[in-house]
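One chain is shown next in structure tokens, namely the form predicted alone.
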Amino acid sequence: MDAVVELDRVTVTYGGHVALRGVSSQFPPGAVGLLGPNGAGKSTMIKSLLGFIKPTDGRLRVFGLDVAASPLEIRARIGYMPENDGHVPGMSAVSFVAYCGELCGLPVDDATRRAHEVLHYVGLGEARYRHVETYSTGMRQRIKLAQALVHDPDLLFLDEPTNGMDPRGRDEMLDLVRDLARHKGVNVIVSSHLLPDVEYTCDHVIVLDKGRIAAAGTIDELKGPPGRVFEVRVKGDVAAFVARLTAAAIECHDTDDDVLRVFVPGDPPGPGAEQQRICRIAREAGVQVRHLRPSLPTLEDVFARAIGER
């Protein structure tokens, strides 16, 4: 199957507010990062694939399927993890994810078995006995995605998976969704607003934005063309620094650090070639360059770019 999710032209409206505008993409297996600014309907697309949106137009396809005409058959081939908490109260863990096994359809024994299984695989073995109110933020993030695993889907929606949790337990969450997609041959969309998340754990993106596809493809595809990026911070006035780059055809984003990307595009001229320039145009602005090295280019330049083309 080339496509494990296709959108074909779909619009989803709520009220006078246009959610998603004719949206045509396709997912292909393995892991999908889907970003976008709040907003941009990202949460909107995930709940039209699962079939709780129906669209005002356009027809929607998992596993080749029609969301319309076939929702429990695909349901029964998805976990959803949901940004919110949806546990029980007064229940143990295991209990809420053998629960959760059963509703998707498993037998007591075997949603039992499974929610055991799945609770150690996401490092809840320990505390499996404890109500799930006791829990943590990020005890609670791993539960969401033990109920999204407990009858061993084919494709998994991750909405916000690290959201809330310490740095640790960050990472241990996206080896997790990496393990997942790349060694249990799950298929995984993971919608986030954290870009090393995504650029960590998925091979493709999709952007959207304002309720259009903004950009799709790999990220390594995505962060062409040739051409070499650089921090750059600068004294004076950068506005009109910025404003020459943009100019000189130089793209230039801030960052949360006071520090300019800046993304030299074509081919390197020469060594030091381009860090010459940028500080020519710097002189040309009269600012004073401060702070100037190569970097390399990531999944936020890619962000940038393709909502700045919007």
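Note that the rigid core is defined as the largest set of C-alphas that superpose within 1.5 Å between two forms. Since the model is a prediction, treat every value here as computed from it, not as a measurement. Numbering follows the first chain given and starts at 1. Compared with the form predicted together with its partner chain:
Taking 2 Å as the criterion, His17 does not count as shifted between these two forms: its C-alpha moves by less than this amount when the rigid core is aligned. Once the rigid core is overlaid between these two forms, Glu284 counts among the residues whose Cα shifts by 2 Å or more.
A displacement of 2 angstroms or greater separates the C-alpha positions of Ala249 between these two forms, with the rigid core held in common.
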Second form
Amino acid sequence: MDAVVELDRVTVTYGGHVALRGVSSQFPPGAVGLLGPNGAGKSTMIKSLLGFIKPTDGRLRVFGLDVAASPLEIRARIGYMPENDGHVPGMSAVSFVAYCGELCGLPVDDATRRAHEVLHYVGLGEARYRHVETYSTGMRQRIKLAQALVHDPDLLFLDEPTNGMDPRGRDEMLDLVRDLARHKGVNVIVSSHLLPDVEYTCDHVIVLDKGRIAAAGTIDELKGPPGRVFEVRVKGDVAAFVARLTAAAIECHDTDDDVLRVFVPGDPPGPGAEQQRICRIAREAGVQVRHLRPSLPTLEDVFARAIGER
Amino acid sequence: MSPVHDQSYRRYAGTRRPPGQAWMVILRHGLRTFLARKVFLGLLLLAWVPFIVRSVQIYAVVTYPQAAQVLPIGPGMFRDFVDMQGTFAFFVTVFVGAGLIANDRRANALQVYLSKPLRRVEYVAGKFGILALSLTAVTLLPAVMLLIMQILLAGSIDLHRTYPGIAPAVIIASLLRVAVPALAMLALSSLSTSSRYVAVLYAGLLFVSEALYGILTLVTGSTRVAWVSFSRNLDVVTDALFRLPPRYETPPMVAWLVLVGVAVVAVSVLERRVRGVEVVS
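Can I get the form predicted together with its partner chain as well, since the one above is the form predicted alone?
What follows is the entire complex, opening with the chain shown before.
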């Protein structure tokens, strides 16, 4: 399978700040999640691919076309849903989306017809004659998706697509993204810091941290085999327990619920050996194990490990 | 049962225009937006009143030749007409131009525009076209129509034989009143997210330069300093184009340089400000 997007030793610098440091990567077809904490370089990467930012060094390719040499040909084939609100003022939704279609080269009649279709598709059919300025945050997210879709792109860049949406709207947006990627043949790159969103919509992820790629691959590969992660709750000196785990080369991450997620490296020597090892370390640290059970690795674990490794 | 109409997403198999024509979409849409506003239409109609007045003047002189002593038809009349249209051009520039880029910046529309297959220069060309065509409707178009009207009413081109420079002077002086204010206003519009602020800034800059000219004239006792005023530079160049006695002592070359300088600065500002992403260093 040919890569949809390729980055070859891309460095982007703003003034003295290096946003991307010699990043090389390939985005396979389908849905790819771009993960990373704030300031990791996700938006910079997308804006570089759109040609908004010129890299200091390296090359970017989309569908095999060089971004620096063929920006218009590339932009004709991609749709961009920006993170911030963005619309042309003083227009109804249908006029705005049709206008975007015309800007992409669609004839007036086709642009208008497509505008009606995509507004129905994103769930704004009933509100399509309202001015965009009167839309709620969730509706604005949907119209941003509609304007990105109107010219039928082969690749969609979605920058934080569920920002500010209520739970129901968020689910509907994620269903749309998933449908586009899985059933409509549209390649999707989702930039988000919401791991469940990426896990639901994407097959592959690329984790960025401090301008470098911290991890990349399919979500299943990155999660690793099940049973190597344990949820542990202890009573006593948690810090001492964590210190002993770390000294034993066992990774450990806090969660919001007072539960530690513990990653045991290496192949298990036998059934229950890993649990026994954790209990032994707890005993040595003088803490009491209140809860210990195997857990399925999640994308949050992948993310935590990738970011923690750097 | 199958649905009457499939409302899910469908791929597009129709035609697409090649890149490079998006500026026309921006221009067409912008003009349609302004032509739907009554204030703009009123301004356009008002701007044609001087044309009617001058047409009546020409008719009177053609019908009663002795009227030419009071209302002469010649380069001076056409120059005064072009000058008069400058007043309407000011109001059109403020009304149409102030929000052209500022409103897009306020609504973060630049990143939407520039993520489409269009270059920055196409975006600026489309916006420039909206203002330039609006200004043409109140400057160049009535001036050219007045030239035609004079020929039609006089039934001859004797005036143009006597003063062969009138037609080119009318066209160039009118185009200057289109191009330079349009570029300057677009540049100011790209500096802010508030169209009101841009309108006040443009008017303020014109009035301040005019006031400065008044003060310097009083102090120096000479009109050589007319180059500090935006509108006086246009007057200096216009006098030179019509080959009429200059109203100011500023050399026409200096006025040309100032106008070209304004245009160059405006283009430079636009080049820096019209971007898909604002990089804060």
